[in-house]
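Below sits a lone chain in structure tokens, taken as the form predicted alone.
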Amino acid sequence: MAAPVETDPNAVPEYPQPRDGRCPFAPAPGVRDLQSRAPLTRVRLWDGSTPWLVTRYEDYRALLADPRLSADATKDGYPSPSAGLKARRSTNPTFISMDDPEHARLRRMVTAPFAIKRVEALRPRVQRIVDDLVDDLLAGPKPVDLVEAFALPTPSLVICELLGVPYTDHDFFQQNSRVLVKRDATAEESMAAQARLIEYIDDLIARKTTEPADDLLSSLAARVNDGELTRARAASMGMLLLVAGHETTANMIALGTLALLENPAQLALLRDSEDPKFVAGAVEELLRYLTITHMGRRRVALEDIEHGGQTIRAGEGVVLAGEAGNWDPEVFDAPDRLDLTRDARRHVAFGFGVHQCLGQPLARVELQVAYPTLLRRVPGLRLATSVDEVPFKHDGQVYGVYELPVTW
């Protein structure tokens, strides 16, 4: 059951504010509520600051593309989800959390795998890793979990191969990279597992510097070799993209297909569809509805931004909810409903602005093959367990779930 939204105009509530467990798929509640009462409004974090909270469409845009709003985690001010995130960027930021143009020179260098053209070449290998993954499903014992089974090591698999990691070690960098993403890991905790991560892309840099091979791993050393980047800039860059590029993807194969499962209309849609152009649109509406980052796009003023009646000052931290801009009323017709036939490419599952994800060309041709694949060929597939009993990560700073116990 959802906490009530506060009724006192002079208090401020916390974010994130708790989902109601009887729409797992929405966002909170309170944060809709928010939404209907102003463009910006006041939200207290874990820390005890109180940032900006923005909830609406174009005043998401509107902000993300303003660049008196800075990126840089280790300025006074901004808003950092946690602890434990708070404590690595300001050791080790990465270029997420940089501002131009020294987030555009990094970001430059990682760009050219994810470039839409390459991504494309990469969908007949997308499609083997998936095929592969479920013939081993189809042949392996039921019930079964379908995010150990098929969400977690698809985008795994197929980020390993563009990076040029292991596929061997995932036990090892999965388990780290699920204490980064969990929102409430200490300090001590998240650093450690920030740096035996690093620690592992290091190593592997080393060698591809003397013995360079077709990844992007050989192209970051490459460039430590020729001096544009420092192994520490070169690890960490390493370590954001291999986390980056498995947790989110998995999260949204594993919730969406639940989505396509509680909704079996929509479900038969996408299955029975050969239209590669519907596929793509399905998976735009299951990215707008999902939207499986709910902690907010993070930033801090530089100047005083007059927005929304508001006046935002110079050093006030700003936090932009994507997932409720994407249940806008005002931009999309009845949000709370999922429809695979909708126009929903306007969507901001992605962020907006000089910052929204690299690597989305890639997520977008994983779930477009992971879908209709795992329907086609999984006819029957069904919950093994009841809705009410899935175990949804409410602790994660990308939503999502821990297992999804499935038959046929």
Contents of the next structure:
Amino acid sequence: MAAPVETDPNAVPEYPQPRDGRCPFAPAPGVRDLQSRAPLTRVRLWDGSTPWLVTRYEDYRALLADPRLSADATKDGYPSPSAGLKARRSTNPTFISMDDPEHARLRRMVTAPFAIKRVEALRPRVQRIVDDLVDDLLAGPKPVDLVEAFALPTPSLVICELLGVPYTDHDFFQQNSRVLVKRDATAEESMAAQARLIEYIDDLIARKTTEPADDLLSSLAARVNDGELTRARAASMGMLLLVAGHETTANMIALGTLALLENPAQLALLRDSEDPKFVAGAVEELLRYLTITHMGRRRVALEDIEHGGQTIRAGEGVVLAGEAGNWDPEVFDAPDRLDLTRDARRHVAFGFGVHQCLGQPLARVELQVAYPTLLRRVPGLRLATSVDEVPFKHDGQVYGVYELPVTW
Amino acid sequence: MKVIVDKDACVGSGQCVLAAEDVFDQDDDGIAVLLQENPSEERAEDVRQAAAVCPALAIRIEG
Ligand code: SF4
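For comparison with the form predicted alone, produce the structure of the form predicted in complex with its partner chain.
Starting with the chain above, the whole complex follows.
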């Protein structure tokens, strides 16, 4: 059930807010309402703090590109979206919560495998993984949970190969990753899950120090050997890539499939297109429309910043809501319409600024392969329940569905 | 049209390559490489798109 919507215009509304169950793909109505009011508004987080919220597209891009806003989660005033994240960020920072130049130095150590040509070379392998999963799906019982059978294993298999993590351990790391992205996980639960994952990755890195393979963890192990990187940093980085590499794309595959099933005309366009450019564009629109990272990007001001007729004071937190930016009617005409033919490439589903998602080329290829393959090979695909029965991740750090029962 | 890429600013997102692969490439570390400093008028729109989506504001266009 949705929480009651704040009605007193002077009260500080909460953030994040659950999306509306009747319109599960749209950003929370309260957040869209704030977008129509002012460029910067105050919101209240779980811990009672009241950072600024940015909901408009242009402000989102301008502020995330502004070096006066820091991503350093250990700084006073940094807005934390949950107790779990607050606890974890300050103990095991990765480059996503650092500023340049350290951020750039560490990030550049892992950009190579995500370069466009390297990712394109993986496309046939991604296609094979997806085809095998669809084979199993068609051979198995129905109805089936599409998350478990397809949406989660696709990116998990891909990121495991890329990192050099044995997929046979997937129960272990998927369970622990799930705790990390759950908003209501306590600080203790979150810390414990993180510790288990880091220990696991650290073990793998140790092995790859002596027996390197052609994978990303081996290249991190080599940097540890060269003294460029500490073991602890390497393990946190490996963990970040493992968690980020499957949670987000898995949610996009499942939620995107549901959005297509609910929009049959758009589904038919994607299913029947032979044009890779169209498919690529359709994926950009799905990314815009769904914006699954729906708890905002978070920053803290290093100095006073004049913006949108307000002053963000040094030490104040700023939360930037990409899901609202991607539905800004000033930028995307009729944003509530899923229109696979529109040019949505400017969307900010991967964030903006120097911290923009590192794995986006890989995510794109996975989505470009997963949706059309699934729709073409399972032409009768349909929801095996009603949409109001689908359990949406209103409480997650990443939006999506816990389960998607489908049949054909 | 003249294109300038600030390699120090680049974060290797690959967005420029997706927008105009004949104008931009990436080196072994994923950092942007400019293939054409003066792309033709026909490429102008895609190059502008590349500059617009570059998350690090590393692409500048003159003229
Ligand atoms: S779009 Fe910008 S940040 Fe990304 S690779 Fe190109 S120049 Fe670098």
